[in-house]
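Only one chain comes next, encoded as structure tokens, the form predicted on its own.
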Amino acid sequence: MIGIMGGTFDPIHFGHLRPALEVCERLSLTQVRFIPCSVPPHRAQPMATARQRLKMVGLALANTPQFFLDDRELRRGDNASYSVDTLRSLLEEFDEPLALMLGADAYLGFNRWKNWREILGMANLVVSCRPGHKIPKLESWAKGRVVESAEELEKYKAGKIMFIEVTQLAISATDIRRQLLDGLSARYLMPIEVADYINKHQLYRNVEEYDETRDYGIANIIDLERHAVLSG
């Protein structure tokens, strides 16, 4: 089974990487594909360019053989990135079941994603939860789909949901951008190679570009899809 982790990764950090590794190991995934999105339909445009985000993700994954950088959404150009299209293209390429990796917040809004029923026909959902936190309440669409173990999940190509407790670090890309804007260091929040790249290229330092509420040119996109697995 292949894990799929999408997001803006603006920038990528340990809050993305550690949970992904734990899910990979616990489910014995053959690989996890990190897929930076091009135009997120649910939030403002990323501050870093597509090329910069791709480079940062590549640097972050370089020393983990199970992790792969996948640029298929960026290669599509300036169209909005929807999971249904990405999963469809992955199934055309790989002859393995897919595990779409989500955070708890993304799971709660899943039935508002574009073509979410079609997504359930193409992949299983693996939902990361913080240790000690209650599993999110099952919505009507999710009842009868939950499995409790990796062994049970392996029996299904798609349509099932598994909740996994992971070490979710209190790190967000939003907070990292704010700290960098204030002239603070991003070390120990992300792989050192990514922190060095950010410092070398002086990313996230321009106060005129930083506005978490700004539209960044995608006004009128009202689809509520939450593509990111974790915050950021």
Ligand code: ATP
Given for the second form:
Amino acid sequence: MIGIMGGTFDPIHFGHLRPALEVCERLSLTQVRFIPCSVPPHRAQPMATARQRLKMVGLALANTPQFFLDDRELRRGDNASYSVDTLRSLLEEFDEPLALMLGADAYLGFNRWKNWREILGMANLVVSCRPGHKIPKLESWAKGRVVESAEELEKYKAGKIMFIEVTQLAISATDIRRQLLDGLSARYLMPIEVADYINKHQLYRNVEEYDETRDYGIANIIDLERHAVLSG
Ligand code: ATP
Ligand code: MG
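Same protein, the form predicted in complex with adenosine-5'-triphosphate (ATP) this time rather than the form predicted on its own?
In what comes next, the whole complex appears, and the chain from above leads the way.
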């Protein structure tokens, strides 16, 4: 079974990497593919460019043989990334069942994803959650799909959901961007190679250098400014 880890990765951090590794080992996945998404123009845009996000994911994965960078969503060049299309393309390429890896927040919104029923026909879901709070909340669409063990999950190509307790790291890319904008360091929240890359290219540092007409994401910046006003 192949793990699929999608995200904006703006930037990638240990909250993505450590749970992915724990799930990979627990389920004996043959590999985990990290797939940075493209973002529709009407949504908050990433602050780093697609190329920079790819580069950072590549740097983060470099020393972990089970982890692969997969740029198919950015290569597709669409405005939006839909998991349903990505999974279809993965199934064409790989002859193995897929496990779509989600954090608890993503799981709670899953039944609002485009063609989510079709997604459940193509992949199993693996939801990483906080130790002690095993199942965030069993949504009605999830009933009857839950499996309890890796051995049980192995029997299914798709449609099942497994909740896995992982080491909880309360790290978010939003907080990291905010800290960098405040001139603070991102060290120890992500692999050193990524922190060094951010530093070297002065990513997320400067609101002024972002320009609405480029693909950077003014909406995020306005949020950050609003936050700065509120907390200041
Ligand atoms: P942002 O703050 O910009 O939303 P993020 O840190 O949430 O960024 P995403 O790229 O949105 O990162 O997340 C990709 C996937 O990683 C999602 O499934 C999300 O649930 C999961 N994830 C993100 N942060 C963590 C974390 N600290 N622990 C476990 N899962 C996480
Ligand atoms: Mg998020």
